[in-house]
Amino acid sequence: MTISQLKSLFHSELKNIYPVNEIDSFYHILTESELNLSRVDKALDPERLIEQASELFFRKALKELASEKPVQHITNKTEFYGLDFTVNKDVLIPRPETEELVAWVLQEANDRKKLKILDIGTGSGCIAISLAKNLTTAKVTAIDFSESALKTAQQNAKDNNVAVDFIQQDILKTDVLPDIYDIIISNPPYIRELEKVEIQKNVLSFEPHSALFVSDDNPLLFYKKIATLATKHLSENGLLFFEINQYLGKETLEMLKTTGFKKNELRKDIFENDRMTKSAISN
C-alpha cells in the first residue's frame, strides 16, 4: 500500500462517521506517529510504500476510529500547551479550554517569584506540568485520588523534565492541605448526569467517568470542598482558579461568594462559554 492509497482508505472507511477535515486530521496524526512523516514528506512522496507491519497498524487504527475511540488513545499521546503528554484510559484527554485556564494563571503569576502552586485533581498532570515548565522558580504540587492517574502524571513530568510533587489523596475526604499556597487551581468533575446526552461517544465510552461526572443534585460538590479548603490554605494575596461547568457560572460565583471569596471573576472560553473563574479572599 502507498501513502496516497492509505489516505484514500481513511476516507472510504470513515466517511460515514466523521467530517472530511477530521478524517484528514486522523490521517496526519497517525502517519506522523507511526511513520514519522510530516505533511510535506507525504506530499512530496505520495507513492511511498508502507511496510506490512505499519499497514496492519493502520487497519487496526481504522477499526478503532470507527468505534469512535479517541485518536489520542491510539497514539497514547497528545499535545497540551506546547508540551507532549502521554494519555490513556486512566486520565482525561486535555482540552483546549484548559489551556486557556493555564494561560490565565501564567498571566497572573508572571511577576511573582517562588510561588507555591497546588493542582487538585491533576489527572495526566497537564496543568501542573505546564505551570512548572513555564514558572521555573515555582514549587508545584499536584493531588489526585487515582493511583493509576498519578503514575501517568509522574511519567509525564519526567518526560517534560520538570519537578512536581505528586500526592495520592481524595480531596472529598481531605480536611487539611499539605501547605499554604499562592495559587490553587482545579479542573474537577463537573458534568451533571443530565448532561450525558450532550457528551460524544468518544468521551463517554473511553474516558474515566470519575473525572467527568457529578450528581445532578450536588453539581458543585468538588468546588465547594476545594473552595472551603482554599480559604484556609491560600496565602494573603493568594488566588483560586477553577475550570467550570458552562451552565453553572452564576451558581459557581455565588458559591464562591458565600464561601468567603470577596473578589470573583468569571471568564468565557474560545467558544464563548462560561468556563473559568479566578477568586481572591481579599478585595
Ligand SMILES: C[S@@+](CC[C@H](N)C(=O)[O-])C[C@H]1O[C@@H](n2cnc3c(N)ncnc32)[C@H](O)[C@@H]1O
Second form
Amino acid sequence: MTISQLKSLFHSELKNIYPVNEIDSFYHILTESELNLSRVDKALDPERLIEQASELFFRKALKELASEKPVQHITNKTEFYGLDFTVNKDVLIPRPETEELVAWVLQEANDRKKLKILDIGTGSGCIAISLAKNLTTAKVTAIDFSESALKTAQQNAKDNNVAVDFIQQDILKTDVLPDIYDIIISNPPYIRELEKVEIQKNVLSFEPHSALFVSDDNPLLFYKKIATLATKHLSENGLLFFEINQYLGKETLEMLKTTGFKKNELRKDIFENDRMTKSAISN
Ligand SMILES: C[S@@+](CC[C@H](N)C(=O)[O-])C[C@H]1O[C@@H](n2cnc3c(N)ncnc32)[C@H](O)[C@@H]1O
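Please give the corresponding structure for the form predicted in complex with the named molecule, as opposed to the form predicted on its own shown earlier.
Every chain and every other molecule in the complex is listed next, the one we just looked at coming first.
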C-alpha cells in the first residue's frame, strides 16, 4: 500500500464518524508517529510504500478510531505547551484550555524568582511540568490521589528533564498542605453528572471518570476545599489559579469571595467560555 492509498483508506473508513479535517489530522498524527513522516515528506513522495507491519498498525488504529478511541491513546502521546507528554488510560489527556491557564500563570510569574508552586490534581503532570520547564528557578510540587497517574507524571517529568516533587494525597481528606506556596494552581474534576449528555463518547469511554466528574449537588466541592486550604498556605502576595466549569463562573467567584479571597479575576478561553480564575487574599 502507498501513503496516498493509506490516506484514502482513512477517509473511506472514518467518513461516517468524523469530519474531514479531523480525519486528516488523525492521518497526519499517526503517520508521523508510526513512520516518522512529516506533512512535507508525504506531499513529496505520495507513492512511498508502507511496510506490512505498519499497514497492520494502521488497520488496527482505524478500528480503534472507529470505536472513538482518542488518537492520543493510540500513539500514547500528546503535546502540551510545546512539550511531549505520555498519556494513557490513567490520566486525563491535557486540553488546550489548560495551556491558556499555564500561559496566564507564566505571565504573572514573569519576573518573580524562586517561586514555590503547588499543582493539585496533576494527572499527566502537564501543568506542573510545563511550569517547571519555563520557570527554571521555581520549586514545583504536585499532588494527585491516583498512584497510576503519578507514575505517568513522574515519567513525564523525567522525559522533559525537570524536577517536580510528586505527592500522593487525597485533597478532600487533607487538612494541611506540605508548605507555603507563592502559586497554587488546580484543574480539578468539575463536570456535573447532568452535563454527561454533552460529553462525547471518546471522553466517556476512554478517560478516567475520577478526573472528570463531580456530583450535581456539590459541583464546587474541590474548589471550596482547595480555596480553603489556600487561605492558610499562600505566601503574602500568593496567587490561586483555577481552571473552572464554564457554566459556573459566577458561582466560583462567589465561593472564592466568601472563602476569603478579596481580589478575583475571571477569564474566558479562546472560545469565549468562562474558563479560569486568578485570586489573591488581599486587594
Ligand atoms: C481534570 S483532571 C486534571 C489533570 C491535569 N492537571 C490536567 O490539567 O490535565 C483532575 C485530576 O485530579 C485528580 N483527583 C481527583 N480527585 C482527587 C482527590 N480527591 N485528591 C487528589 N487528586 C484528585 C484526578 O486523578 C485527576 O488527575
